[in-house]
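So this first bit is one chain, no partners, the form predicted on its own, shown in structure tokens.
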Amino acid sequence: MTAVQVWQFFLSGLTTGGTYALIALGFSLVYNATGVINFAQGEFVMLGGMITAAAMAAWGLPLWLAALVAVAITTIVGLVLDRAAIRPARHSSPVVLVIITVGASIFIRGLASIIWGPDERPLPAFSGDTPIVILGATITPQSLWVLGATLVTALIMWAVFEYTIVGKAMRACAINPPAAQLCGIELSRMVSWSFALAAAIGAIAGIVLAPVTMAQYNVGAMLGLKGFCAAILGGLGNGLGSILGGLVLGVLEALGAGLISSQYKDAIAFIVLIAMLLIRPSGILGREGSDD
């Protein structure tokens, strides 16, 4: 195994890692607002890719417009999930709420299979397919789009939470919900915002990833589980940790598949999850002794 090959695996891992990072960020947003793991997050990713591909094929929309439609529809789905399923059961135990999100995931996946069928749907690369050579290894332009979307989304989320009233209110609810309510912050509205943002981020991840893997109704389940692993790895509830955890997990997957065997690629994420829970449950950037 040469250094160039290792570098190639590293670059390949960054592509999938960027997607995991966006999914993990969605997990952290909802967890901070509700204390619940939203296992429907992977389906938001699926909807982003499928709606974009379907809108281009059925309605002849340009890529940028189809992507906007996909983000808008997926955001609405996230809001409906909060209003129709999470909010009525808000006083239930966290286990019940988690089961609700699992049921929502299965429902969304089944509905997608009925609407679009089982076939894969291609999505054209945003900037062509000509590989770019970086220090002897190659990377596709679409991989740069994935990494760029991850970076831009992370910066936007940082700006929202740092400089906007809504972002600061969401941070307050994440730190101390009772105190936030005493200050006049409506907790239910912040939960709705968190689901909307998580759904939009998931859709963006699905749109930039679809040209690499193609869109299909059943891709959300595995992506969601790996995004959850990335969130735990980085520190559940920590935005920066989510980004870091996703990138690290993607690189570990690629290196494991290249250096050991591609048969173990999917298992690596769960091995990392178990190891992290045993060694440092709070994650890389999580605080020891806290719930974050």
Second form
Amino acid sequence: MTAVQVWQFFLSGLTTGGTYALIALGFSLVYNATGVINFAQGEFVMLGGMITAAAMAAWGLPLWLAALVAVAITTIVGLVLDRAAIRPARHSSPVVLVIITVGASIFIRGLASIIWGPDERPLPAFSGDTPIVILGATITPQSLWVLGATLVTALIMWAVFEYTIVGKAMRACAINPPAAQLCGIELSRMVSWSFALAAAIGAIAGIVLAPVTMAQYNVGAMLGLKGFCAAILGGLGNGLGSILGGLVLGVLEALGAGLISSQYKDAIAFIVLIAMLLIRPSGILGREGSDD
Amino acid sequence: MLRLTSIDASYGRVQALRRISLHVGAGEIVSLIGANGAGKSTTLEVISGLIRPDSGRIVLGEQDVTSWRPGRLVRAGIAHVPEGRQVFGSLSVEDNLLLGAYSRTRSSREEIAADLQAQYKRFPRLHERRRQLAGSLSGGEQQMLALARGLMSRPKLLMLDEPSLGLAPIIAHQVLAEVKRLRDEGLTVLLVEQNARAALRIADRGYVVETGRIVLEGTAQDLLDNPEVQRAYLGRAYGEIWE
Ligand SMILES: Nc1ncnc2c1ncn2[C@@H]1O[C@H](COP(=O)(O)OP(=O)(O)OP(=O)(O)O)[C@@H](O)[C@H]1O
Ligand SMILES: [Mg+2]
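Switching conditions: you have the form predicted on its own, so give me the form predicted in complex with the partner chain.
Below is the entire complex, every chain and molecule, led by the chain shown above.
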């Protein structure tokens, strides 16, 4: 194995890692607002890709408009999930809520297979397929789109939580819900916000990823699990940790697949997950016994 | 200003409050005293909407506010500074204060900025530390922050739960002196304290709570002079600190 090969694996790992990072961010958002791990997060990713592909094929929309429609519809799905499934059961234990999200993900997947059928749907690369050479390794323009989307989304999220009062209110809810209520912050509204944001981010991940992997009704489950591993790796509920966790996981996967065997690519995420839970359950950036 | 009539409240099967009735007049400091677990915090939590009463009525001004949600009660003018301060530790001091004004959707940015400056003037320490994380403040500073955060909602009624808890006597004294000043500026205060003597010193009236019931009420002076209260709540050890 040469240095260039490692560099190549590293670059392609960053690409998948970018998607994992966005999915992990969605997990963290909902977790902070509700204490619940939303296993329907992967379905938002699936919906992003599928709706974009369907809107382009069926309605002849240009890519950018189809993507916008996909983000909007997925966001609405996120809000409906909160209102229809989570909120009515909000006084139940977290385990019950987590199981509800698992049920919701199966429901969304089923619905998608009924609407769009079982076939893979291609989505054209956003700006061609001519590979770009960076220091001897090649990267597709679509990979740059994935990384760009990750970066921009992460920056927007950071700005929201650092500079807007709604973002700060969401953080306050995660830190101390009763005290947040005493400030007049409506917890249920913050939960809605978190589901909406998580869905939108998931959709974005799905849209930029679709040209790489194709869109299909059943891609959500595996992507969701990978994103969940990334979130645990970085520290569930930690935004920067989620991004790092995603990128690290993507790179580990690519290196593992290259160095050992591509058959084990998916196993690597779960080995990392189990190792992390054993060694450092709070994640790379999570503080031990932290309150937020 | 505030009247509770026959409030019952419970945590699951444990009944915490039994037929609590009390009132707070505009411009008064009313103190709630009692031992650990008597139900003082629960009383405040029922008033601020964190806990729904099983029965009874809460009237604020002319309005029946029983079972209102906390956010609506904040907008109606009730600020509850909870026990143990509960500042948002990983947010800055200034962000904590701005979140205190979260409910004021009708106030302009300028009004809120002016109130922020007013709080900084009241508590210069908070101004010095405005960019620091709230969790890095000392206990006394956190209490000031919790108080200032409550004031940022522009309340009519300020409810304080054990503001002197865990503070050095001199700091505790400053906090209670500030409470008195706030009353003199026109605020109405409902004050929960374990340190009964200190509370009754600044209060106009008081209620004694025991195992979820009000067992005694009267002017602060009457309670200070009451032999029962002296025996149960005004031990010499406390007294000496506060002489
Ligand atoms: N979260 C809870 N779950 C169950 N029981 C509770 C809870 N909080 C309080 N209680 C019970 O309700 C009763 C009243 O508690 P409360 O906190 O109101 O007392 P307090 O007068 O504020 O006491 P302290 O001086 O210790 O703050 C106590 O018997 C307590 O054990
Ligand atoms: Mg208490």
